[in-house]
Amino acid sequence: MAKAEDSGAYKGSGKLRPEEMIYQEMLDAILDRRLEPGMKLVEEDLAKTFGVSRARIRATFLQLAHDKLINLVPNRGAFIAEPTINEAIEVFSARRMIEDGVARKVATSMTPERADQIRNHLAREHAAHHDGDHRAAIILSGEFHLLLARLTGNLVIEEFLERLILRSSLIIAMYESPQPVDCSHSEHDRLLDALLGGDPDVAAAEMSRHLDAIRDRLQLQRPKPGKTDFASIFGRTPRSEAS
């Protein structure tokens, strides 16, 4: 993802509007656990951090709220969403139902080309784990599931699952145990073996075991976040609000 210089304001690009680029940086910060669940997002501070107007920050907030990543509370402001235990269970239950069908479809429509796509992705996952790149491992874990959804050829399923995976990442950030909770690449290897076997029941059962394992590794309490230094989180020098 292209970024503006660390200390400068966003100028935009031929592809992404400034608020879209800010959205991506904030999403990265959520996946990195730099923006923690329950953290208050101060509009004025973020405008100075990114060197943009508060209107652009508000536009970013609206997209994040649409994706269930933040909560907009009247008269209080914006906060990183804090999914409840029940919400966490419901999100993984929804993923289990959807990805059951995904696994069945992919298992019965596997080709050598598709198998190579999945293997190439898993090689990147393995490299991220080997290098200790936790952020890349989290992102690649989610993208593995999106790749399988894409292979079904159903855009609606892919888009819906993408939103659920974003919410799953937030849930993992909130309830992560001392051991990493993101998808184990060894579990993905076993899932690939099941998909290559061509039996939809076996593939669906392996997918369910995998999602249940992620859920079961969650820890159901965490400390409240302290005061937030947005400039430090995003590695930027605060600037006066842009016009």
Contents of the next structure:
Protein chains: 2
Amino acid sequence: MAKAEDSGAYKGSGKLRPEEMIYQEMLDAILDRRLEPGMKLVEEDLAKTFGVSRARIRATFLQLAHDKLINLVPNRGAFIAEPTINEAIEVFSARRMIEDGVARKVATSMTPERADQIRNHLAREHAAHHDGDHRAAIILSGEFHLLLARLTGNLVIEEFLERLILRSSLIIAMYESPQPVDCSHSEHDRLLDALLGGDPDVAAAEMSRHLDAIRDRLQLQRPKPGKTDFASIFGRTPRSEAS
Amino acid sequence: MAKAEDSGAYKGSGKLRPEEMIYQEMLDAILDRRLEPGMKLVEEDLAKTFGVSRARIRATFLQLAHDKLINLVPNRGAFIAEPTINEAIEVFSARRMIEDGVARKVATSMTPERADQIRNHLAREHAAHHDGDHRAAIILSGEFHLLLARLTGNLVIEEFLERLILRSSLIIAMYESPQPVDCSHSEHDRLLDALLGGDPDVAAAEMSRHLDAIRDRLQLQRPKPGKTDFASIFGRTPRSEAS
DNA sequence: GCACGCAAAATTGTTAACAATATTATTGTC
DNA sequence: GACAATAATATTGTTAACAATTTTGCGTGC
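Based on the form predicted alone presented above, generate the structure block for the form predicted together with a further copy of the same chain.
Starting with the chain above, the whole complex follows.
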């Protein structure tokens, strides 16, 4: 499916290191759910697919495992992560803890230029929604939060939040409700209003509400979705078929 | 100096995976400044020292680089990180942003058992100070913050803060003032009082003050210490010696 | 004496082969 | 026909050798 092709065109000047390219490709596949949670990742298959050595794939695995996007099991291999309900709750709780602080800082250091930057981004979000581009909308929604993190001017926070947002994307892809009631763009509008207000407490409260809302829109009651769990799909216990 | 020896005694049951052992040993060496900032880490030397293959060392490097404790330069190798003054400031700023939230959460979820856990830890900190064990004091001081993170019950926060505290330890080791006025144990006492008070705002304010105090005790005015920067050590510009 | 360039050494990056482990298929037994 | 033991296969873990790159040392010319 997602072979490496010849490529070299869409990545600009072609100076990009192949290792980052592979990481990015796998990332995209995970967030697109072309690679489903629980799926086994065989080193040699991937190596052949990308036309690199196993060692390179192994290094990429380490990176993905560090971001909690795959699980590395000794002697067994790599598997797409299957964030549990509890993990999902903890991730959004952690984000609230951090992004409250982000909102506070951004609210108290607002400038006209920064406000324009945010408005600019929101316009793109609205456009994606208008065009019905669900995938772009999800990505832009994440990048909105990343933009706020960047406005704090703190690279440490920015980098950590970037990873946490990626992890959130996997969680959302895994637990989102069948009919995506994705009204988060209007929540982002409200967030901008709060940030422009300049009151750190109000901004933090609005951020908390927003992140809780995202979490609450998820279908976090199912015991464990994903993978090829036919038993849950067909609502019966497995039995052997007649040969 | 820090050879692997035969070892096997101090790591308990001996079931510990060697990869984690190597990471831990290198970590200790970095925080002890047996490995100085800027120092080159040659793969083969380390491989022979620890009696493992270069591949294993390479994997360990990736982990350390992810924690920002070493720098990985393509085709050049690995170097002990030299956090800049700006990085130091950002790390403590990030910690304040996060640990304010931690303090808030701990203050509002305090129980007698948890209070005892904290008091228990403080007793160990005091003991280390009393014994003049500087190294133990620094480690325990970091673990105090980690304990609070653990009390939030959020593994995401705990793991991130663990890395940030390690990074802080490197920064402190690099920038601490010659005469270590390490009065942070009394600040931890005050922090406990604030947490017991139950007021989240008070607890957060006390945490902010404490982290700012640590930062302010650092000698963050020097342009760039570490390495073999003879020019700054001898206060003169380099010149060639007569052969 | 100093700068430049070239060659040698050291070091990292990569590949391929081998060993250890886990998974799957097969066979035999009840 | 179901279950257990065993062999065959597939996959991961590890090692060693080779290629590419950088660093170092040396010599030459100015």
